[in-house]
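This document opens with one chain alone, in C-alpha cells, the form predicted alone.
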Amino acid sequence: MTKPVIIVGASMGGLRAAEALRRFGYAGPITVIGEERHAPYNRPPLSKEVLAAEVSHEAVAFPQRESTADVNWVLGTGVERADLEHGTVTDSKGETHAYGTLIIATGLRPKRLEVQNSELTGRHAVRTLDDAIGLRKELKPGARVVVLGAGFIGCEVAATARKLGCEVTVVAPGSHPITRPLGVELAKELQRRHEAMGVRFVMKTSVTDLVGTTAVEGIVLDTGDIIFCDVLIEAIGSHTNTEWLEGNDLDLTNGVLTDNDMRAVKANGEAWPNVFAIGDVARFANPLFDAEPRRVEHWNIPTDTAKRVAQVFTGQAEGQFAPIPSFWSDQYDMHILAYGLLALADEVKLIAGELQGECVFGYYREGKMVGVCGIGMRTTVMGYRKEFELK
C-alpha cells in the first residue's frame, strides 16, 4: 500500500490501534495525527494517584512497544476536517493527508459551564495532562475547592483534594452521586463516605453565574446562595469530539455510529469500507446486551475495539463484537470494580457482603444480570465476568 492508515487521535485509542495492526500483521504505513503535544499517556489517574502526587508525563506514559516504532507520530496538531470522498484529512497546519483507511479514535472533551460571569481563571477541568498540572498546582492544604459534578470523575477529584487537605464542597443537580449507574443504594453509601472523609455536598441544585472579577471567588446557585471557593473544578460531563467530521455522510447523532465490525455507518446504513471508529467517540451495539448502539465510555473499550478493527482489517475476525465492558475508580481506600452497563438495571440489589463495608451489587434487566459492581471483593466481581460472556 502507497497510502498509509491514519489513525486521528493519540491517545489510548491511537495507540492500541497503531499496535493492533502490528500484532495482526499489517506492516504497511501508519500516521497518527493527535491534538496533544504529549505521546499517549494513560488518562484515569489524572483524576487519582497521580493527581495527589507530582503530576508529570513519565507517571503515566504508556510503553512505547518495538512493534510500533516504525509509527509516524504527528502530536500536536489537531485535524480540522475530513473528506471521506476522496480519502484525505487536513490538519490545522493546513496540510492534507491520503489515506487507504481511516481510523477515528478523537474521543471527548469536557463540558464546560456556561455562565454570564465565565471569562474567569481558577477554572479547572480533568481530561488531559496539562489539565491535571494545572490543577495539581491549586490543590493546597486549606484552599477551598468546589466540583461541580458527582459523577466518577467529581467524586475521584473530591477524594483527591480532601486527601491532600482542601476544603471541598461537591454541587451537583442529583440526588446522590453517581446514581444513575450505582443505583440509590450504593450512591447514598458512597456519598455517606465521602462525608466522613469532610466533603460537603450541595445537590439538587445547579450553578447559574460565577463571583469574582479576575479569578473565580464562588458560585451562584439556583437558590440564590453562595459558596466561595478559591479553584473550581467542572465535571459535568463530555462532548464528543466529532467536528471535524462533518459534511460527511456519517451519524454523528452521539459519536461516530458504527456496525459490529467498528466500521462508521453511512445514513442509508451502509458502511465505509475502509473508515472505522473506536473508543468513546464510537456509538455500537452490543450484542451482550441488545441492538441499541451506545457509547460507552468505560476503560477496557479503545483497547477492545482497537483489537476489533485490526482483525477486521487483516481479515482475521471471528464471529460478533461482543465486549465486556468494565470500569474501576479508587477513591479514599475505597476500591471499585465493575463489569457489564449497570445503568440498563431495572433492579438493584445487594449479592454480597455489607453495604458499609465491602459489598457487592447486582444489576439486572427483566431479570437477567445486565452489571455487577462491588467496593472491594475483587475476587468476587471478577467471578461475574462469565456472566456476561455472549452465549
Contents of the next structure:
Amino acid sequence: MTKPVIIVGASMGGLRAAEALRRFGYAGPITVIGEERHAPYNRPPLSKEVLAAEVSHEAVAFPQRESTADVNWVLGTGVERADLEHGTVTDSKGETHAYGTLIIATGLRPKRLEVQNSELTGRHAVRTLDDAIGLRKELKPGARVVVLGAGFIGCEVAATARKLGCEVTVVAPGSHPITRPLGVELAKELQRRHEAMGVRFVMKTSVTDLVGTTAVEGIVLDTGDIIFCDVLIEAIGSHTNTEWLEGNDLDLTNGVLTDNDMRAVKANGEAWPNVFAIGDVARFANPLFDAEPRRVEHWNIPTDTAKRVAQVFTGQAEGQFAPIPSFWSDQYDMHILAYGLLALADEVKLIAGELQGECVFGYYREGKMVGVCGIGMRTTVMGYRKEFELK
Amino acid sequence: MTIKIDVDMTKCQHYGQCVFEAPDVFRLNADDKLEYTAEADDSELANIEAAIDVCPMQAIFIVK
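Cool, the form predicted alone is there; where's the form predicted together with its partner chain?
First the chain shown before, then all remaining chains and molecules of the complex.
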C-alpha cells in the first residue's frame, strides 16, 4: 500500500494543502491530523465580526470541497513526536502513522502571561474557536475588560469589546498600538481613533501579577498600580508549535526553517526530500525582499505555501516562490489593508489621503517600497500591489 | 456550461482580494465596493476557486 501524505495540523494550512494536492493531480491517500476537535475554520473573524455576533463553528467553517471528500481527517488528536529518519509520526493516543511525505502545518499557539498568581480563571486568549466561544460569554455590556497587548489581535478585540458595550483598557509595553509594523505616525492615529471610541490605553507598562482569589479581579502593573477588571484578554504574541519535531535534524530556531520549495532544511543545509512546512510555522526567505528567512503570520501565507508544496510535490513548480504578503484588519469602521513586509521599512511616509481620514502610507527600505498600508482607500492600496511582484 | 456565483454581501467587506485572482469576474467600483458577474464561463473555474480561497470573509460561493 502506498504510504500516505500526512499533514499535521488541521487548520487553514492543512486544509489548503489537501485541496492543493488534489488540484495538482495527486490522487493518493491523504491523512490530516489536528489537535482541535473542529473541522478547519477561518480564524480572523474570531476577533472581529463573529466575536461581535454569535460564535459558532457554522459561522466560520471552511466549505468542504468534493475533491477532498476522501481525505482521512483525524481530529481532536495532537501529534506527540515525529521520527523523520523512519518516516513516522506518533499521535497523542499512542498510534504511530507511517508517511511517504510529511507536511508540517501546526502553526502557533498564544503566549500566556507568566506571573506568580496565574492559576486564576477569567483569563482568555483569542486563537481558537473554543477560545472565542468562551470569551464571547464574558463580553457583557459594562464588563470591565483589560486587553494585554496592543498588536493587531489586541486592537481588534478591544474594538469588538467596546462595540459590545464593555469598558476597555489596553495595557502594553510599547509606546503606541501596532507601532510595529505600522510605524509611529499611523500608530498614534490609530490610538487616537480608539480613544475617541472610549478605549483607554496604559502604555509602556508591563504586568507583574494578577489580583483575585479564584477568578481574576485585576492586574498589577510594574508601576505598582492596579487595574481592576472582570475579563482579562491576553494578546501578547505566540509560540510556534514545533515541540513534537524536536530530536530530528531540523532547524527549529523560530518555526521550521525551509528552502524556497518549503522543504524542511537539515543542519547541513540540505533539504529533507519528503518533509515540508507551511503557514505560520514555516520560516523561509522570500526573494521579493531578501535572503533572510522569516516566519510571516499573514492570512494568505498558509494558502500560498500550501499551493507551492503541492506544485513541488507533483513536479509542477516553476520559478521562485515569492508570495506577496497581505493582511487586513477591521477596527470600528476602519478597514486597514496592507501589502508587503512593513516591518522592514527604514522610512514610512503618508502617500495619499489625510491622516485623520482615509489615508495610505508607503513603507520603504533604502528607498525601495517594501510595504503599503491604508485605512480605507482600497483601490489606491491595491494599485501598489504590483510594486511587489517579482520582476 | 457556465458557473453561477454568489457573494454574501452581508459578509463581504470589499477587501478586493478576489479581484486579483479572477479579474474578469470581480472588480471594485469607484466607491471601493465589490461588483461581480453572477455567471462566468467554465474556463474561469480555477480562478473563481482561487478567489474563494483568498476571500478573507469567505463570502464567495459557487451556486450548484
